[in-house]
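One chain is shown next in structure tokens, namely the form predicted alone.
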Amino acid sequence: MTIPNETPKKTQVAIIGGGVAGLMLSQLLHVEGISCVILERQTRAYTEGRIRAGVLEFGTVNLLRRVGVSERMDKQGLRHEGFALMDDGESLRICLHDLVDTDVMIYGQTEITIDLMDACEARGTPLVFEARDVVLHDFDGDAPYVAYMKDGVTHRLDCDFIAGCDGAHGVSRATLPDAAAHAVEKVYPFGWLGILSDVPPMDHELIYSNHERGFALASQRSLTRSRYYIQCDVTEKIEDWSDDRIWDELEIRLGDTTAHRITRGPSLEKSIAPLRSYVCEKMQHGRLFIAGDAAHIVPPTGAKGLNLAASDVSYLADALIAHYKGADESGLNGYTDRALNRIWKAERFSWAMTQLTHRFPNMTTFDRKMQKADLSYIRASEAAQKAIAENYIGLPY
């Protein structure tokens, strides 16, 4: 069964982007009583398929359980109590669980995307997709409006607040006023070439791993499906990379041993996405709103864009149900300010995994004993394990 893209002329918010970021505002308004409608560039086998990320904050999965989309999660997502920092072969565990008495969930930012949609389309929330040459109006006034193109007509929807969960490169942040002066951005010097195969992990938790030919991270999304990622240069072709130079390199940079063994099969998916820290610091300009990738972007080193998206949209949610429910506007004015001090938290969380975990180019005997002493001093110091330990499994909302 298709979501209808029938319409109304008027809604309450209206949300562009029907990734995880919107689909989640959209079940949180709803389940408040609040409309809203969503607007998709692209078609849903797309946004459906689409791979991103698998580790889950323990707040995005109370989250997903607090509007009723967690059933699937619970019963098929993987607990995991900790992780494994391996530098040149030497593994270091962070015991999430002793060390904070909580965990990660690893399920596919792909599962996530499906369950919400199924969700909106229970509920009966209007998802439009292929909604294409989106233009936000009037978001200075009080009485904005989104016009768009779907099916070769003209629709026009109005709107009380617009809500931009539409990812870096859509037309919310392009259209937020001075948004480019505000940015903060940080560009590193290498990417990540990931693979994803319908293979057993080679390990039950992750591995990140520091080696002299560069970063390597074993992941999964389930028991039988396996994520697997290489440090690379930017400048990296997916094209010369065989399934098997990749699985080469793993093996080298993982290590094949008998307690952590890959095994090989063909690829899934293949893809090279470059690094980069990014935050836009007004994320809000009169009833026009931006969250999740939006509004930042983060290394994946620390597993936090999705989670990020998570925290972002419970942030603005709870403004739109106060000012609906109470009349109460402290929320919205104040909501750029409560995101930012997450944000930029998890940033330099995810900054400082990644200073950790790779070889950057050009790097000096100083800077990898810089790296060396930070991981003894880790492994020496439960007080560094459980700072850790907090920022992996998300701080608090």
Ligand code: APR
Second form
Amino acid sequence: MTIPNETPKKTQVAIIGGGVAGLMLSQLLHVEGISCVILERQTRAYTEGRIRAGVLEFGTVNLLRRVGVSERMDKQGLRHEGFALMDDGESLRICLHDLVDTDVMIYGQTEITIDLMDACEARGTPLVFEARDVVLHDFDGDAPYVAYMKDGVTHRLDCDFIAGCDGAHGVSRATLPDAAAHAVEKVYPFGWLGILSDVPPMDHELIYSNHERGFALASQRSLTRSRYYIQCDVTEKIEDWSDDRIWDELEIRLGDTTAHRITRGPSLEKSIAPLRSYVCEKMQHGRLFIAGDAAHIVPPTGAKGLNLAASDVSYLADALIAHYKGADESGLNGYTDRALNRIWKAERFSWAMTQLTHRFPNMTTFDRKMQKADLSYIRASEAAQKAIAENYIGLPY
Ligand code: APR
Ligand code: PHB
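Form predicted in complex with the named molecule structure, per the form predicted alone context:
Following is the full complex, with the preceding chain placed first.
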């Protein structure tokens, strides 16, 4: 979907990438009257069809409400007041509602993408799909531009700023000078195999399970659609995992007392993804700014990827609005430091939740004793549970 018979030639903010970061940024700018154009490499169908996360922090929920794109979420989303940590079948509920008086919203990232794309269409935000070979130019100066190919024709988009929201494999971070020198990374020795199926969830809340055969997560998208994950070796191939083999493993890892609650069904989607922690500590250069997965990656154990993209673009939008509305450059100048402050806390939480719930290869008896002691302490300490809860619902922006 683009403006019929017209490819924009000039805009205030050129956004590279039509995932949640780019789409959310576009609408945060739109409601303030700041023009933007989104250049998305894929088709709309492909972008909407990607199966991604589903736990929204209250900060992300508030952003969707701020841009007036929350009606379907408020109708179809599920408010969760807690989640369970299970270790060798012993369960501990972290009661978010009692501990921090806040819930999380279960609403698929796919749905958020659809809602934001519909908003772009309704509001006339130019969203150019199949924008190929994007190249960023002159962002060192005050008149950057973006070149891209569309339907075999090379186009030029002049702008004031470029927002790189094009994910971990995009062109923006790859173009950012010295980005590699500012990268910090940790690669985990396992991946997650995920399955999506139209079966009722096994529980009314999420269950994170540490089992001797490996981690498992029981999640959901609605009262009729479930999302499950199992830890697997990074060398595993999804074609070696029949649906039945996945369901068998989930029943084992999610505990004898609860396995009977799992409803099996055909997979709508199943895939294996590696886990890593990654931060590019350089998030801007001149008029180029990067946000979301373009700047950082978290292991999904803390459900932070989507929510960090939301806080990044909230900071970037605030900075751009201040620039245009009040000639105030402080937000733009301080964007990286402000974003990194929240990013690193989310990276820590995601790493800690992974350490607590997964069986690492070559794990020693001492390592396992540390996991058990950690969970024993959390079980006995309201303060420890509150610390988990306030990170899970999302630290303040
Ligand atoms: N040109 C144009 N678009 C591009 C390019 C490019 N060179 N490279 C990538 N893209 C597009 C991708 O097709 C994708 O639609 O940029 C978008 C990036 O979206 P995401 O990868 O979803 O990243 P982000 O918007 O930061 O969202 C982060 O969503 O995907 C999850 O795990 C992710 O939870 C995290 C959150
Ligand atoms: C998901 O539903 O996809 C999901 C939920 C919680 C997580 C990770 C993924 O921590």
